[in-house]
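There is one chain below, alone, in structure tokens, taken in the form predicted on its own.
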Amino acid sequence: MSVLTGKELRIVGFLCNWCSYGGADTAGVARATQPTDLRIIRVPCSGRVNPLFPLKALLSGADGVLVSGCHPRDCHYSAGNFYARRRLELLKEFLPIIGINPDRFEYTWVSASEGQRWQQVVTAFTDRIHKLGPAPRFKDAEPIYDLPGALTSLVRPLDCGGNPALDELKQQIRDALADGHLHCVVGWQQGYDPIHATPLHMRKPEDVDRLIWGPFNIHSTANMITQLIKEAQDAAMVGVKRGDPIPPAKKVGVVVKGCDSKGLVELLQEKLIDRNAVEIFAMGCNGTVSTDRILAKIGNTAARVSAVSGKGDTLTVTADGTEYTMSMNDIAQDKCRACKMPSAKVYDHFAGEPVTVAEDAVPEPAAIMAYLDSLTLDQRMGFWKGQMERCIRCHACRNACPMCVCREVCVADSREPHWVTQDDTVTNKFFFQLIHALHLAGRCTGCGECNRACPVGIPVGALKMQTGRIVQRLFDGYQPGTDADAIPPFLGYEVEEKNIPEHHIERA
């Protein structure tokens, strides 16, 4: 039993093999009085300590989770416990979105001489979860289904009209297409109605003529570029025999948005994708608007839409023979509210002129994080079991990810490691969007297209805008997408850290 309270509860330990696990092993030997709540899990290095451990650890029931290491700078692997500092700080500061108490979980630093500290370590962390009490458990949590009505207000004006330099544009992707060293250019194409464009892949130089661009240019273009690029090396290699000189694949052009372009930036940091491999077409982009925003103005989702023109800021749909006038205010997707890259800065063809935003523009928070932030942890524990409560487990928020390239062997359908199993919970289903979250960490783009593509209207962006916060304020206003050189916060680190402290527990 606890030798605080005479009743465990259940906290789990990541110890680190050369240090903190020796110290632990010290304290012991010197038979040191501690408490017994603690389940120690022996790991290589605390850099092998997955923020996804923890994570698994407290939605599966733990009530508090320790993770030590080599002090910095004394790494048995150099640096193992720097690129862990950074993921555990992102871990920590986490937790509240999703309603668990951040002082729950804690880093340190233990070596294996320092027995009596690791007494005092474990102690303090016990006592803290003791005061704490057990852990509500996110199957427990009552459920909230509602959603933040409430639009923020637009960071510039936002145009439904034409873009003048289409044309301009058409005959930049005609002339490349012409000059045969392109397999194709994806681009939008209007879909099934007026209102819905789908992807267009231009081929010939005639599939120009159905190229659009307005503000039904919603998906993402970044989307296609990896599987684009896969299947213009195929086609490199056909009619090639074994021990033939490998021929150079064409290259896949690419007609992007500003948010679509900060996509290719971060594949291009990532090295995921080649800049030879790709040929950027850009335009700059007045805003792009939600359909369902458009489906709820009329009323009516079966509604047939036959027309829409766009002036200014309004924008006339027809549908079923009736005219409904709407402004931009109030149909523009969340991403355009906030958008301050709206032309791309990455591109090799460019038609007319860029599209600027005030340097002191300042967007409002979006209006969901709003939300989150006015409840509760009880509250925001709740909100998100409502909401994972409605996941029918589509993937379609992983599919649309532009960031998600490795979905052959994604986490979601592997069964070693087997992070998430088949079982239709609400824990399950909520893990995977966790995953999806930190996996984005340092990398997400703001796109929406996870928000964009979920059938049933849950926020999971949500979860991507808040690792986004705190990587802008750890990492002094990084954001990914905008320089192709810069390397991404968590596959690097600092031996200071500016805005990262070296934790310590209370009393120890």
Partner chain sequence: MTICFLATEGLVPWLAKLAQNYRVFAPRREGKAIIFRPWKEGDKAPVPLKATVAPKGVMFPACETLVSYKTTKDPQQLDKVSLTLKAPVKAEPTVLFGCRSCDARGFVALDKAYLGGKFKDPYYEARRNATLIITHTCDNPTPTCFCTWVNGGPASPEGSDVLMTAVQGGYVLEGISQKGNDLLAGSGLPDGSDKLNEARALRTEAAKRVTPRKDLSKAAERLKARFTDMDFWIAQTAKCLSCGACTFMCPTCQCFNITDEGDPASEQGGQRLRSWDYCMSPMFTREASGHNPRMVKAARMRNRVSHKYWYSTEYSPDGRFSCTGCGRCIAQCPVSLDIREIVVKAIEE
Contents of the next structure:
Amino acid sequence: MSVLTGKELRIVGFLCNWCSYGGADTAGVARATQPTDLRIIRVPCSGRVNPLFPLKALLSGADGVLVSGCHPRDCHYSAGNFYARRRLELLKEFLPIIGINPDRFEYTWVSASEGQRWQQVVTAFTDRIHKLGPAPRFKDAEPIYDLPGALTSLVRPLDCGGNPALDELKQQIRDALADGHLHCVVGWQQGYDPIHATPLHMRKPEDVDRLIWGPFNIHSTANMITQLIKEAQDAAMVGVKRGDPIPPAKKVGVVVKGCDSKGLVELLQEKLIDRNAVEIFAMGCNGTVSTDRILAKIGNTAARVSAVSGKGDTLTVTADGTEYTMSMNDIAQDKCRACKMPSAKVYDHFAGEPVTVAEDAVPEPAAIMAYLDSLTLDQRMGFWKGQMERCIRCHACRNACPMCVCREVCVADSREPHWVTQDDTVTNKFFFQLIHALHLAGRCTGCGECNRACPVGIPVGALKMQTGRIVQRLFDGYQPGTDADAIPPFLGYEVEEKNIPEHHIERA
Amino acid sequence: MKFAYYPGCSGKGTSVEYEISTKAVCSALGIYLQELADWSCCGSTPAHATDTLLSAALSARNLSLAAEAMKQSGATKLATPCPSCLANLKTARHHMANQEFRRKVDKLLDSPCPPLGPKGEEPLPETYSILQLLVEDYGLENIAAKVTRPLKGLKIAPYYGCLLSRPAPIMQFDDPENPTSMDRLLEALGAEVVPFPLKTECCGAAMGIPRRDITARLSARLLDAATTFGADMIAVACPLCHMNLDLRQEQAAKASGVSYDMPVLYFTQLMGIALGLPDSDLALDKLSVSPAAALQKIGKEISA
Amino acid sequence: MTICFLATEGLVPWLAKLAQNYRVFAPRREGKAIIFRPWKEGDKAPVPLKATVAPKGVMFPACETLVSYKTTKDPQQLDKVSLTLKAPVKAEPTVLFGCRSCDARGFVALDKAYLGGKFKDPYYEARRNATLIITHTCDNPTPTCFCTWVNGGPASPEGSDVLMTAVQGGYVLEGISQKGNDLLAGSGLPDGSDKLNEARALRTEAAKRVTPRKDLSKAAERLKARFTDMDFWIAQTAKCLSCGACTFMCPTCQCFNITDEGDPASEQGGQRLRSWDYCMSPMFTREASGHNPRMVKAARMRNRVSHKYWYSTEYSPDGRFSCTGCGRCIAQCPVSLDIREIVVKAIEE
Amino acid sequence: MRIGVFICHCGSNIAGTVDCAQVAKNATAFPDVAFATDTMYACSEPGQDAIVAAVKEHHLDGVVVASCTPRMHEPTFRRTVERAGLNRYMFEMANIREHVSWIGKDKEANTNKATELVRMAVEKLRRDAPLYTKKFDSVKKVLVIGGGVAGIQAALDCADAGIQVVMVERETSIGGKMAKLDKTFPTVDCSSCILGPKMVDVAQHPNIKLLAASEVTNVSGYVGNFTVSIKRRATYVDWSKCTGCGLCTEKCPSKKTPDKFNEFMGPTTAINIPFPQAIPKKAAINPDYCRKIKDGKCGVCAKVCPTGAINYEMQDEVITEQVGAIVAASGYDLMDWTVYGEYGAGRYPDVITSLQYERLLSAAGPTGGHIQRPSDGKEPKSVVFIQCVGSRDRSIGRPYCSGFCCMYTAKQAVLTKDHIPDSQSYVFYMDIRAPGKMYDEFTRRAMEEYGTEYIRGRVSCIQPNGRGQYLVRGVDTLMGKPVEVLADLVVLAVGVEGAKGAGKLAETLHISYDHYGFFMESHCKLRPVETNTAGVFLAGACQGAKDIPSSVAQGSGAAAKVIGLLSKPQLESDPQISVVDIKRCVGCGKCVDVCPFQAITKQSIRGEVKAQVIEAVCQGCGLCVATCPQGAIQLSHFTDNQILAEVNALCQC
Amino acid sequence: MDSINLRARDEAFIREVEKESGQNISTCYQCGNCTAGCPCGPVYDLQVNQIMRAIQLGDKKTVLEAASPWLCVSCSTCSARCPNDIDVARVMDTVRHIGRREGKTKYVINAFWDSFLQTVRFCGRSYELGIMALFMLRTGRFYTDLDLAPRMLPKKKMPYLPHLIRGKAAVSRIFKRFNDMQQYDD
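Right, the form predicted on its own is done; let's see the coordinates for the form predicted in complex with the partner chain.
Every chain and every other molecule in the complex is listed next, the one we just looked at coming first.
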């Protein structure tokens, strides 16, 4: 359906049945004249409004979206609007990163008796949208294909010289494996060449010989954990007959860097894993590298690396018979540049001394965020369009994410609900990334695995970083994955939200 | 501790004892007051009664000077002893948060005022009263520690006047109905503070010249109450209050038909006494009603 | 065989000329990736490197509409509904420029699936017939390349219409197929026979740089024997994330899913879409009942590896692998899982 | 699917600014619409009959009516489609009156908008599924929270109707605020004389179980089947043994215990019975002041108690009760008036609240009914009453009128004159609000017969004059002049707010409350004693300031609702609730965490954790749906796909 | 006595007061608290609440002819205690501003204010003796505060000479621009 050309713009409203829909009725009964643009979708509660609904509308042609619910404390369902407030504020502050003017989205509170207020809200909001004009369409945006290559400064010195406590770590794991209470232990081993590590599943003490620790241990071990626990449970059930008592499953061991441990903590926080189901082997991390940056330093993406050695901050790579030396400053992964938690805080075994970072060290904002912030809204939309065009929907970003636990029931593949279709339009592909980002709001630990896993190098992590920035601001510097006892911000609320402003839709 | 300092016109004239004692006390406490070079009048009540914009512009000139001076000297805050100046400077800054208003103010000035800027790093400074800075920034404990001649046995009625904490949204200091900062300060000096219920009642302000009947009536009320509650003296923080209660005490007496002998001292003078500063720093001789008798209670002798 | 020489500076004008009559796909850099995109006049010269994603999408798009359908109501008689169907089987003349030999050989593998049997896929066939493949022989094999293990090579002509080899000052173009020879004959480019030896020498040099060959001739037989060895498969698959990076970038992976999207009664109508699917996904074999014969990833990995090195050898007449050794599945795997290692282990252990 | 669309003219209400025939015509093009027409009054009998006929004639299996708001006629039309043989949930409404025709006059825009709203309704209906209610049993017992006059009335009415009642009272005696009052307006009859018998009835009624010194700590379950946890505070006296003889209170040496019942106007003993008519008439120890409990030295009460009821080791105890309905009657408290610096912020001993004054007037009060001012015990001759202290004052965030202060002030002025004939009372007021039966007449008596001086204007400040009196500085706006009065005693008519802890109780009960701690009723006019949580009802001042007659009336009203609810043999659940697709659920429990009603639990299915909705508890808010990342939980009738269909009907580009 | 003409409500005046004072006059419900606390109430011809009421009625004449605004000492007690959070003192200030623009400056206080500002304009700071001199000239009240002179002068609390500051021209320009702007606005 198209809007009345030249007269109306497309404005979608989501109104809770009990207050705001009633308020709109009251306005009607009072014959309170309003602009005709708004189309109202009735929902039971503003808490029913998944932020993806407004986002979907904005991405598929709405020029403005308005959500209205009961005033805080007046929720028909007592707390729905408290949850809504956090989620909708998140959405509003999220929009600019994808190039949508946040003024196009608003949420407010109107009670069933406030007909006049409803009239003011509709009039002012419609007026605002008309002042902004028709919304730029994602599909029409001028694509930007390039990516910024800037490197941010290191928040601490990095070291690629390996860890002297590796033997201690190995012994801890060997002992634990020998004890027989572990299903397996996940760590890293060398992959097909010296600059590529690959996850290692240690089941027998001799497997531990292959364990490595150093700048190539880039993979998150946290993302394997839920599957392995399931595997251990299944293994325990082998041979158990119906009615038999369920035997206890073996624990799953996991070797963690600081960032991996954040993933585990967040999983513990969300009660997605049981602390007793895992045994955590930790060691201080001195930073990991980006293989792309190493190859770029060598100047040949096809370089054959035969040996590497690290000393202090300098890595020496032997490729095609030539030695190349490079500094960690030039090759470290982005996340390590800003990492303030190189050592796990929750663990069962710790090998060596923890690596620490000065409490007051302030990391430089990620290069991609600084870049996106420097763009205009239209350019940002074009950026995402250009990047997402090359997405092949392999879902490596999702599967590499330690927090993505839906896996085979991901809404990306479902028709009930049918958020995304199989059509590979860039909008559709992008919408999946937005779902992923919003599902990770307040949960993303910033491990960067989504970025790293993307075979075509789309910086999808930036979308999650945006949610991270918002969560930090709204919830007093909240960092997911640092406190196993904290309630994730979008599963809780405060009656008075300190940092969420009351949004005033100005009088027309 | 280093503050930029705006003395206000009366400090150079009718309230010279306030000025002298303020500087002396701060100096004794190790607070450096950097007087703004070439400051001008804030316009006081006559300006704000005439026009908000004119009033703001007269203040803004001084705020600009302060901004520049503070940038140079590293002074952290802008201080003034006079509540009337304080109210004008604060109100001007408050209004200038409105961009439209600020543009109009800038049009009246030779060069535009620096912006308010984000919180915490405001180029256009907020103004604070000397009283507030002494109580909140310097701290009562630190003051008490420096007292050498406690005002023990001296009953003092603390009189704040109307402007120091009002209007509350702009002044952002103490309780507008029952301020206690001066009470606590005087207690820190060792004095006995009488429960003076008229702490913030108006003295008649600048009506003294045009309508002395008003000030006389209002001042008399205050002097009556101080007498009833057994005060030996009144402590004040405002040049106008002081003028009405001290200089015009006889006028008030005439109006109420009661004669008073109520010394009225600036709180800084009392601080000076307690800190043991020399008489030259107290300027007690500038007072109309001599505190000599009252001060004998604490064994301080002055030439009447 | 027509052999021409194309000077380096002549490349872009030649592409521009081709672009007048063909849709031209060529690799270009986007971020860190190299992607095949429509090339048009004014664009820069294509990147002479192996693309991040194989160009199979040119014949077999990631998503295509098989049928679009729409119902229309008779306004006089609402019960009377008519249905219109549209199946757009047409293909524009296309040049696929600058793929590698491993990519071109991939189409030969795809041909088996889409054109080899009793039923030919009309969509694929139309595009295949309308497309001319100009292969840039490989001069820079990567550590993950293993084309020589699977009977290919950096300059294998299989599947290509024209082979293009970079030499001093330009390129030697060799017609391979009739289509290729015709194109070169009509190109007006100068003869390049004199440079052929230089080209051949460079190719031989490149072939030496491919990771030393391992013998995979026993692969089918050994994989068959391994079929029930679940411990082997579980061990080999432990680190797999079950994502689709390997299959979607593969030049030979041919699986798809069919879904109906849209609403026939709406203005936009409905579409039956065919889109890439990946056998590493647990959804891939999930049946309508909810039952899933390949519930665990080990079973899925076994299927993928077996398909490439065993099943394909049985259903393809020439017994070829359904793998061209491009190595993308290794290089782009988020956990650096190495399919070579699995096959070799299956043979050796 | 075959859908019928009916566009209502609503006379000219809609048709005046919407081309209804055109909308109907446009609707014929929409998917699955097999029939579309316009109709004069869809809700009228012929209108409804036409819908039934069309369903039959055109074999429709879903109906869209575009007319007024669904908040008005959705139930009506659901019955209509049910009459036509369809499931009542195979129905959608498009609101083209309140949201279209009444808010704009542009007929082209309105017609277009109406068409789009119908389109959205059609798209939603296409994804509707038949839903069926379920029946379940209820517990024939009611919990009454609060033993003030409203709670007492509700409890007695329910008990008389044969329903079991559990009454929970926070204090050691029921009676609430009314028990503290000396007399009541406008009849000036004795408060305890009229309340006392009712309190006794509560104690003696066979259907009422009274739990004093107790608080509700948790409520779970749903209408008909609530499980309530009640904390019984330790009173250190075994009430089954205590006879209320009062010996202990006479002998208790700790005589400076603050007396809450007497509004702290005098001290009491650490062990005490709050007032002579207390129900239950049992002693309780205030552990903060009991020497035995604090220091371990004393034990006098235990020694003198003839029945050995004293138990210093007593602990709090939590009991649970199963009830089918809950009446909240937690009452009110005075707001914290010390925000008024100009009235001394509590620093002046002779500036007191009206409730404190009530205790001074009461013969059972700390002064034995003699008016003695707190500072020096003297009889005040000049008493100033200040109205609206904490009422109608936006500057301190109290914009509302507390309703009954005008009346009790008049009463107190009258009583002052009765007690001290040579006294003079002054009342500073802004407006006199006396709309009840015989109310205005009563205030007139205070002025005309008792000589109370009413001064129209607010008081700016109260200043002690240093000679034992207070200078009250006000204004007589009728004369346009400031007024100053010297008072011996100042009584503030302090505004009321929800009882302390009302917010927490509301959260426990899952009901809404406002900024002032008052509970929210379902509808201000039409459902004044119901809340939005089924089975929870309101009585008395917990819902808003109320005087005694209104509180009693509302207590009876709440009781009538409870009786109506629990007299049904079985209750029906609303099927518009959340449903879990266990194939999609990964058991993460996020829905469990956010559900405001604890309506979702975790269950284990073949060793895997899955969410499970308790159908009768789910209220259908859909918060869980917006929370579930997999979309595994869906709200029937408001599924993701239904809302998406509505969005897609509007936004397709 | 005139009756109030409710139809003569001067809406423009109400808006002018509301805009310049930033206060919503209609929220005043006439409790009289401003009057009750006003130190000058006893000398007012029209009480503060009556001024507020007159503004509500749009009765510009009554407001501008009242002497009260010119007797107000700006102590802000009314603002501090207003139950509707109206900054009444600012409304009084605004009434004075409007009055001054409309030439209602016949009161003694105006002479004082003008004298004060005149010294500021020319010296950059106020000059107390100058103010007294100008005030006496303006009003002819040569006896003003003569009784205080014996107390002030010996204590040297009133300097005989003004403090002339370097920036006095800059201050003077503020006044000039202000006057120019006022004329331009009119």
